[in-house]
Each structure stands twice: as C-alpha cells, then as structure tokens.
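Only one chain is included here, represented as structure tokens and corresponding to the form predicted on its own.
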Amino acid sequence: MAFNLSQINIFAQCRKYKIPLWQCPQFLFTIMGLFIMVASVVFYAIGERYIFDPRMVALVVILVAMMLLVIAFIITHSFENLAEANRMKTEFVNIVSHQLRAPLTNLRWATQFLLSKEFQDSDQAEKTDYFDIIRENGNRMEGLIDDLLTITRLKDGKLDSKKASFVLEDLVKEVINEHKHFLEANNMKVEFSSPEDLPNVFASYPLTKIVLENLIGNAIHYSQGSKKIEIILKCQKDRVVFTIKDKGMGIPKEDQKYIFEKFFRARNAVYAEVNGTGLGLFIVKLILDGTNGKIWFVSQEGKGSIFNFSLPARS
C-alpha cells in the first residue's frame, strides 16, 4: 500500500472521519504517544532511585513502554476502524440517496402518467417511451445494488478469489459476445487481436470477468457515436497485459487522478448524461489490487481512452 503524507497530518484525517479531535483516532494515538513517553521518563526516575542496575532499569522501561505502545495501537485501531465505519456510512447514505433520487422520481412520474387519463389518449409511440423510461431508471438502480454488493463481497471475501490457469483470451470473447445484442443496435464493432502463442494467465476467473465487464462496458457506453472499439491481449515479460482503445469522450485531465475513486465520475459524463454508478472503476482497481494485477490508463478529452491492466502469465 502506498505511503500518503496526509496519513500523518493528524487535523486532515480527523476532517475525513467528520468527528471531534478528541474522538479522532490518530488525534487519541498522540496523546497515548505522548503519555507513554512521559510515563517512560517516570519510570526511570523510579527505577533509577530503588534498582541498582541501570541495564535492568532500561529493560523494564523498554519493556513497559513497548507493552503500553502495543495496548494504544490497539485501542487506536478500534477507534479508526469505528470512525471509518461511520464514514462509510455517512457517504454511503448520501450517494445512494442522491444516485437513488433521480430514477425514483422518473418512476414516479412515469407511472403517475400511466395511471392517468392522458395515457390512455395518447399514441403508441408516446406510451413506449414511457415504458422505456420505467425499464431504464429501473436497470439504472438494480445497477447501482449489484455495484454496492460486489463491492461488499469483495471487502468480506465472500466472491471466489480463489485463482487459477485460465485462457484470457476466451474470457474476453464471452464478455464481449454478452455485449452483442446492444453493439448490434447501435452499429458498433469490437476488433480484438491476441497472439496464437499467449500464456494462460493466473488469477480468479469469476474475479477477472468482473474487471472484462466494466472495462468493456465503459467503453461502450462512453464511446458517444464512435462506431469502433479496439481490444488487445499480448505478453510482456512474465505478464499478460490486456489493452481496450476507444475514442469517445475521454477523460478531462484534471479528474483523471480522481477515476478509481468510489462514486467518482468526470464531469463530461455526468453533463452528457450517460449512465453510471461511479463504482466500476473502484471495482475494476479494487480487484486487479488484491489479485497481482497492475491497471493504467492515458485519456485526452474528447478524443478517447485507452486502459490497460495486466495480470500474472502461467504457462
């Protein structure tokens, strides 16, 4: 994990936690420093007037400041985990009430139309889109629960992990056949190019086909009119690297540090109102982090994206 010098900033930790400084558990951390340094100095003072070998005087000291350092790390660490399960919990209430707003109001909207007279009047192309607008809104929530939920499984250990040898190659081609009926309607291709020789890849199959999913996804659904997306397997090294070209809207430069962050979406998405959660990034970076793999990307606004991941080859 990646050191970040805002880890030691103890007033920037407590602002993320959203809690009072004395409930703060890195605030509480260096007041049991401090007391245990103070302590320490005590006991020595003792120690130093009733026992007469200084060495044996330095060991218990050491010892009692160690055994006290043990027991506030402990303590600390319950507090941070129950701050940052409060966290969880604020954000999670406030994004899923937002995410979870708009479809509902169309729902509600829609069906109030349904049930009203002006339904019944009007054509049949006008009640279509109103059904439309009911299954949209409808996939959009069911979308954001399975995202909450893997993410869920994920943190618990309760999606199969568990890895293997597989062909990369043929998991890209199921993923991509899943997508069919929908490139097909909006006439769009995938062209995907993989080498005769590539080595299986070692990794959770069930896990990886999760990471295919969103990637392609993504890409399909940001391509905004662009007819064609372009899919690479090859090797480097000990590694099978896996590389999806689209040229659709791209990632605006500044929110690019900010798109493997939970619920995050660049803004040029949001004012082009395509659908999402905000989530699969965090899924996608989530996994490759807890299984070996690596994921890197290079976007320009308005001219496409390009993301790469790559995961462990097994011969």
Contents of the next structure:
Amino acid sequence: MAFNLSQINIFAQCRKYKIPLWQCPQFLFTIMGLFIMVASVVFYAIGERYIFDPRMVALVVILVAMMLLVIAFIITHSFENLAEANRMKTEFVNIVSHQLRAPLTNLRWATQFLLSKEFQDSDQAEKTDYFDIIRENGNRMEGLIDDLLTITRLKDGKLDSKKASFVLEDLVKEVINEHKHFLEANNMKVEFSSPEDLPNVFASYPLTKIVLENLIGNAIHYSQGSKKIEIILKCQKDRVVFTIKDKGMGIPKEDQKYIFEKFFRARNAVYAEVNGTGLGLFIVKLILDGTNGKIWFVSQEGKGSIFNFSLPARS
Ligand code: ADP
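How about the form predicted together with adenosine-5'-diphosphate (ADP), since we already have the form predicted on its own?
After this comes the whole thing, all chains and molecules, with the earlier chain placed first.
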C-alpha cells in the first residue's frame, strides 16, 4: 500500500469512517503511542530522583501496563465496530440486489412486450394488464427502497427519536385520514374509540407515526373484503395501549413466530398477491424496542388479527 501524506492527518482519516474519535483506531493508536512516550519520560525523570525502592518501580510499571491494556481493549473494540459496520453494509447490498431483482426482471419483461409486435396486435384488456404489471412493480421497488432507507436511518440514529409528550389520539386520526381515499374506494370503515381522560404518551412523534402507518396500513391491506377495522386506545397502569382489530386473512399459526423478521411474508399473503415488502413489522419492532415500547398480537388464519402496542404514559 502506497504511503501518502494525507494519512498523517488522523482527523481526516477518522472522518472518513464517520465514527467518533474515541472509536477511531488511528486516533487511539496515536494516543497510545503518545501515552507510552510521555509515561516513559515522566517515569524516567521521577524514578531517577525519587525512587530507590525496586518494588515501587514494579508497581508503576504494572500501572502503566494496565492503562495500555485498557487502551488496547478499546482499540480492538473499535476494530470490531468497523468490521460489524462492514458486514452490515455487505448484507444490505446483498439483500437489496436480491429483493430488487424480481421486480426489475418483471419490468424488463413487460417493457420488452410493450416494444414487440405482439403488443400492437393485442387487445385493450391485455395491454392494460401489462401497464398494471409495470405500475405494480414500480410501486414495489419504491416501497422497498423507502423501507430500506427507513431501516438504515433508524440504525444510524438519523430519524428524529427525541421523546416528547403528545396526544396519541390525534396522531391516530391523522394516520387514518391518510388512508381515507383507499377506505372510501373500498367501502371500508375504521371505528375508533378512545377514553376522554386518556393521558398523553411520552415517545417520539415521527417514529410513532411510522409504527401507526404500518399497523393501520397492514390491517387495511390484509382485510380481504372484510369492511370493518376497529382501533381502541386505553390506559393500562402507566402505559397507553393501542389495539387494532381486523377480520381479514389472519396469519397462519406456523408463520407467526417469524412475523417480525426482516423480509418475512406469511404464505397466505403471498398467495393472495397482496403487495408488500415484509419490512413493515421489522421496522415497527425496531422502533418499539428502541423506545421503551412493547408489541404483541394474536391472529387466526381466515378469521383476522389483533395487533397491540403500548407506550409510556405522560400526563
Ligand atoms: P408487508 O405487509 O409489507 O408484507 P410487514 O412486515 O408489515 O410486511 O408484515 C409481514 C407479514 O405479516 C405480511 O406480509 C403478512 O403476511 C403478515 N401480516 C401483517 N399484518 C397482518 C394483518 N393485519 N393481517 C394478516 N397478515 C398480516
């Protein structure tokens, strides 16, 4: 590896890894080197004048060695962090390329058909089918990229996770309203109830909104012809509990244990061709685990699902 002068600029080197100085190997090695030099000079100066007892020398050497051991431990740990970040990036690239391949192949295949003579000769219904394929696969890629960006931002701490006291009821209404057009178009209704004296929650507003968007979105999309969804807020001890009930397709028993895993989709959802990425509940769990929230659910295939989460209350 060729040496270049910019490598001497430790701060620039550390900035390159986007990690704090105290986790940066170059910086820690330099501190360790300086510490050894200063410790040797000071020890020599003090030792020459004041120390006549060899046991004292041994004690100081042991103390200095212990300090060096601590710094070496932090350095090893920082290498582990770098290796972990590298592993996560590789996993991310693998997943993205794997998950994007299917919709991209569909898009290429559909556009090839649009350019063919067969397309010119086909009837309107067949043409519409191909435009639908293009739209659906475009949506699928967009959803996937949005979800992956949310996960990366969450893991990098780049989403606003500052906690504040707010009225959960208002946020729930806002999210229901975002689905208004879909609900109306499908003749569906959301029944929402909340007690008047419900305390505020103490949580991150934008992160809680992501949780609600996913749970309410799922209840609507997996409803499969059932027209009513019920949302209930209540206070239990020092927590506010959100419950959403749908009478949709439910989750098969054997799939339930995997439901919060990255990219997992239950077989009935895939079979019914409901669009999804399998990342929504993974994101929900990531958020709630990191913000003192809890999530649990019960579901029965063909009968429906009940998802609940709770957040700390703050009046
Ligand atoms: P997505 O909905 O994008 O596939 P999620 O992580 O939100 O991803 O959900 C994972 C899977 O859990 C879904 O694919 C679906 O099989 C199942 N699921 C989630 N919510 C419900 C629900 N309300 N009813 C039935 N199945 C659900």
